[in-house]
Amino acid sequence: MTPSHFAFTSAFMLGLTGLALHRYHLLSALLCLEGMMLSLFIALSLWTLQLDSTCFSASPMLLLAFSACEASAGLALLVATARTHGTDHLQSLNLLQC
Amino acid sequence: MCFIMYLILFCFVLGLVAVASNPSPYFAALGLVVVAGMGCGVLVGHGGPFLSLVLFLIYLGGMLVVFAYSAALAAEPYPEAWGSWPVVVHMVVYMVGVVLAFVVFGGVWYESSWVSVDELGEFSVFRGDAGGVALMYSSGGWMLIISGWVLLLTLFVVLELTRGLSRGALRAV
């Protein structure tokens, strides 16, 4: 695997990885949510300027569109947690309790 | 600019290591600050520098301020660095898991130069980059229109659950 592919696969699972494993905060897991869509961003221009496809260069910028939405409705549902919960601890979301 | 490609690939990943090993959001997103700073350097060395400029512009300047100050939300009177005991342990583990990975995955890669694509092509200020994404405007315009109606409907997303207690979508009961 060339190093450069090598960066940005590592980089998505180490994302994934503290995704999955976030321990007290919300706010850390949507930051991993953030560095995972950087690692695709890289990725797909990477591919754009590597293939010397240009065509292609429209897709990370519409990647990114569409992150800075899902990145507002996760702030916003941070806020929102924030307002009901008092913190955004992880362990105050309790309502499924399993 | 080999070596210094390896060194910024590098300091790519250390830096996901860091936001992934989850230490208090003001780090995290100190992180992250670094991890999109290196991804800049990666695309203006492969050559794409409009592409880099899009990425500091609308993801440092605009995404990640409104994650620095959203950080207020996760304030405590002591916060955990990189320097506190299971953050150690998660790094440590993480580099761990890219070192072994390295070593499973990467191993046909020998060659130790290589060349950005771009310097081998004529001389010429128009770069490919830029004149892709300009056919986002022409060929692409229905996504384009697509986009922005996802971008007037997630601002309307955000106002609902942000609404309040009376009426909003998320309550106190």
Contents of the next structure:
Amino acid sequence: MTPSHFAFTSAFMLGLTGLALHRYHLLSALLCLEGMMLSLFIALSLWTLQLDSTCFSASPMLLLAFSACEASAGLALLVATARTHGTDHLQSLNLLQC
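Next, give the form predicted on its own, keeping in mind that what was shown is the form predicted in complex with its partner chain.
Just this one chain is shown here; partners and other molecules are left out.
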């Protein structure tokens, strides 16, 4: 396993662990998701560079565009939740009452 492969795998696993274990605030969950997406973007970019092929050159940019859309939707949900519930604690959200 190369050091770059280990670094991106460990960054993704740290984001996944943070998402699974530290779900107290909605903002921390969104940051863990964003960290996972950025590690996937960097890994996909390096994979495209290693292949020396132009066929897959649009894939990292497409992933980055989806990541930006995910971040904007998450922040909009965070603002809406903070306005309606007064807090961003995930335990105060009840999906049955929405």
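Given the structure is predicted, the values throughout are model-derived calculations rather than measurements. Between two forms, the rigid core is defined as the largest C-alpha subset superposing within 1.5 Å. Positions refer to the first chain, counted from 1.
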So with the core overlaid, does the Cα of C55 end up 2 Å or more away between the two forms? yes
